[in-house]
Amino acid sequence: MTNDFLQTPAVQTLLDRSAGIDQPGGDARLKAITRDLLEGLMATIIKHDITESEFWQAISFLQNGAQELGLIVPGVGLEHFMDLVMDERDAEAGRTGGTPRTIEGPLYVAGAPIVEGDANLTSDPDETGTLRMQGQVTGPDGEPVKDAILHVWHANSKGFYSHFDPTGEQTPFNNRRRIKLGDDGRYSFHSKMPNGYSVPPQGATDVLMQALGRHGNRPAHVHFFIEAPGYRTLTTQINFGDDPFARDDFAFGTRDGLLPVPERDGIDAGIVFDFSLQRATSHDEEEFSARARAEA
């Protein structure tokens, strides 16, 4: 069987009807996207001679692994691909500069406490050392960004995030804060040292990674959103440059310019990292994406 089969009247009619092309209502853009997605899946079935059993095994995997889709999407590179797409669109529009964007991941929680000054992110005791991080948020001309809010979140020393911790040991918003910056755009915070982690053992993502001959490990890292009036909202994170998985992040979160090496003093560490924002060209660029996010 060849891809010519896709062009037969039976298949083309099926695609039109499945995507609602033959119906007057609905969203025209969604119809076109749905049709192309379905045709792409059908082409894959033909190209690889996928059997009925393999087809239903894949459906079963997706059904059983639905709760881990937030990990599977970055794990197979789709979330990083969206970053590459947005980078290319910026390049085509002549927009350059600024701190690189990178994946958000599925573990942000809305509504973290707003604090000012040298913020303490950690509300739970932990056995590891202290991370201190500081720097400045500037605009494209080096100007301090005023009225910025720096969202920060990271895992604890066991590699678990509050709100998602399977042990239930963390208090709400542990290692999560929104830091209101002053007119100088400077920030500083301290917290207990985050650790890298792996995807849940025997979970859907782990099963898929093993089947692909890959690991499911992330290096120690810290996530950030930065929002400020007149500037493009930035989604990014830093990976600890001395972590064994710093350049082998299963979620493809590693990007040049986002790999600071902590200055270590025993079990404590410090990082100085500055952020540079692009100016917004529309109000939409000052907003967060429409991604669904957890709330405490």
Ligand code: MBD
Given for the second form:
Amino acid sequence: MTNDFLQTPAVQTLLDRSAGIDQPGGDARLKAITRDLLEGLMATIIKHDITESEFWQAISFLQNGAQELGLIVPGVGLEHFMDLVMDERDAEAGRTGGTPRTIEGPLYVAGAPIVEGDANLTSDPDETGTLRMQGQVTGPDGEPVKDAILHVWHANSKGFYSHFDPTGEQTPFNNRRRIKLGDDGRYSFHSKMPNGYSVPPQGATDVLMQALGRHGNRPAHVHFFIEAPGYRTLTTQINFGDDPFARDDFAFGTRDGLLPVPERDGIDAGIVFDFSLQRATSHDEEEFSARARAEA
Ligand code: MBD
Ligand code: FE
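Hand over the structure of the form predicted together with ligand MBD; the form predicted on its own is what we had up.
Then the entire complex follows, led off by the chain already shown.
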């Protein structure tokens, strides 16, 4: 069978009816997207001669893995692809400069404590060294960004995030804060050293990664949102440049310019990292994307 089969009236009529193309109601953009998505799936089924058993295996994988979709999406590179798309749209619009964006990941929790000054992120005892981070948030002309809020979140020494910790051992908002910055745009915080993240063993993401001959590890990293009046909200993270997975991140979140090598002193480490924001060109750009996020 060839792809010509897709062009038969039986299939084309099915697609039109499935996507509601032949109906007056509904959302026109959603109809067009649904039709193309279905047609793409059908083309893959034909190209690879997918059997009925394989088809239902795939459906069952998605069904059982639904609660891990937030991990599967970065694992298969789709979340990074969205960054590449946004980068390219920016480039086409002549918008360059600033700290590179990179994936948010599925582990942000809204509502973290708001703190000022040299912030301590870690409320739990943790047998590990101290991480110190500091730097400045500036704008496109090098001006200090005023009244920024730096959202920061990272894993503990076992690679687990509070709120999502399978051991249930972390206090709420451990290693999560919103740091309110002043007129100079400077920030500093300290916390217990994060370790790299690994996907839950035997979970859907792990099963998929192994079936693809891959792994599910990320290097040690620290996530950030930075929002400030008049500036475009930045979603980014730094990954430790000396981590074994720094160049082999299952989630494709590591990028040039976001891989500082920590200054190590025994079990402690320090990172100096400056952020540069783009100016917002609309009110929307000062906001967060519409992604669904955990709240606590
Ligand atoms: C993480 O900690 C993360 O940052 C991403 C992107 C995916 C899985 C776990
Ligand atoms: Fe993370």
